[in-house]
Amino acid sequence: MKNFLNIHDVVNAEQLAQEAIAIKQQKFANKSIGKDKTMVLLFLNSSLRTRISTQKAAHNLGMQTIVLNLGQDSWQMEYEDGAVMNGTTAEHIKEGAAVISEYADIIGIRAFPTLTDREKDYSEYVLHKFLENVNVPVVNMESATVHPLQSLTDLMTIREYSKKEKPKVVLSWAPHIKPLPQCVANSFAEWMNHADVEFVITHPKGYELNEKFSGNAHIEYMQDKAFENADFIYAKNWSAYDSYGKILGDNPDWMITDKKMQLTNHANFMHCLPTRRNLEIADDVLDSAYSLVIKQAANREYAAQAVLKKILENL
């Protein structure tokens, strides 16, 4: 594996998830593979699980890590070619990224979408500006359209807790007070389409994902119907793709409750976190025995470690 930008950098998603499960049992077994190697983690946006789990994964493999909040710990970066830099940006991506790659063996990048310019966001503008100017492998720690480290974790968690070979997995939209990116939903859908599952997406009309990501998923606009016989419910809010970045209504009745979970086949509940309690997800779901959200978050370490191990093996 040269880079880890999305699922298309993965030869076999199911196999990589199994490797992450195996790493969980012996996470220090490859402690020497990253000796004398450095990973630089660049954050243009806030992070809790991704920041900590990726650092810990790198340390488990013997790597050193440097964490930088771009624009806060460093100069503001300019991304436009030919820009006259007489504003707030002090360093161009051409020099900034190139210099960082001189210090790093692997670079991790986290850069959210604007939710205002769909064409630019879906071109992965910021991520590709880095790729154009570095000479070391890049790990996508969530970009404008996808969050592959989260999605690998999700597949790993489903395989750990599934009671059947081909479970029914439902991705359900949930309400929020502000527009959120489609990244997690896109990515989860993409990975589920590469997995041996029965996959359903449920959301109010108007929240359809780009078909490039929803793929062969069955789309169901009635949430209760989608939940019937489900083995896993994965909840996430996202803003509209067609009416880009917009909230199309409050839809409070789409909050996940224990009553709705009773429609399932004793399903486990999943969410990438953070979540707003009693807006997206009711307390009685998050605090239930069937909630996997903490176990799922813990698995972020091992999913990241599986990815970094693959990259280190090819350095």
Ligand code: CP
Contents of the next structure:
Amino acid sequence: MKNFLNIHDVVNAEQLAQEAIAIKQQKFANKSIGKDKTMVLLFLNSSLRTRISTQKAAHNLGMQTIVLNLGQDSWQMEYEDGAVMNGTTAEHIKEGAAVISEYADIIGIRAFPTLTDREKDYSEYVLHKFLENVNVPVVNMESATVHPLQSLTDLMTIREYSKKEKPKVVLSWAPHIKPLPQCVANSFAEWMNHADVEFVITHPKGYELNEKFSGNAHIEYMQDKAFENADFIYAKNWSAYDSYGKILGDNPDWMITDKKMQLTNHANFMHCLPTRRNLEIADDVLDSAYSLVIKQAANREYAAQAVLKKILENL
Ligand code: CP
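Given the form predicted on its own, state the structure of the form predicted together with phosphoric acid mono(formamide)ester.
First the chain shown before, then all remaining chains and molecules of the complex.
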């Protein structure tokens, strides 16, 4: 694997998920493969799980890691070609990224969308600016449109806990007070469309995802109906794609509760975290025995390790 930017860098998503499950049983089996190699993790946005799990994954493979909160620990970066840099930005991406690339064998980047400029966000502007200016592999640690490390983890977790070969997996929109990116939902949809599952998306009208990601998934506007016979409920808030970056209403009745989970086929509950309790997901779901959220977060380490191993094997 050269880069890990989205599902199109993966030959077989189901197989990679199985490799992550196998790594979990023997996480130090390849602790020499990354010896004398360095991964630099660049965060333009906050993170708990990605920051820690990706570093752990790199360490399990023998790599060293350097973490930089770009623009906080380092100079403010300028991305525009031809910019006259007489404002707040102090270093151009052309030098900044190229220099980081001199110190790194693999670079991880987290760069969220603006949620104001759809065209720029969906072109993956920041991620591509880095790609243009580095000469080492890049791992997407959540970009403007996708979060593939999370989605690989999600597929791995579904395979670990599924009692069926082809489970019914429901991605449900849930309420939030802030406009959030579509990237986790986009990415989850894209990976589920590559997996052997029955996939349904449920959300209030107006929250349709870009069809590039939702593909042929069945869209059900009635949440209760979507939950019927579900084996996995995956909840996430996202802002509108059509009315780009907007919240279209409060929709408090879309919060995931234990009562709604009772409509399912004894489904497991999943969420990428962080989540706002009793706004997006009720306490009685997050504290239940059927919630996988902590186990799912733990799997981030092994999913990242499967990806880094593939990249190291190709260096
Ligand atoms: N799920 C996830 O990516 O968590 P963080 O934003 O805390 O990294």
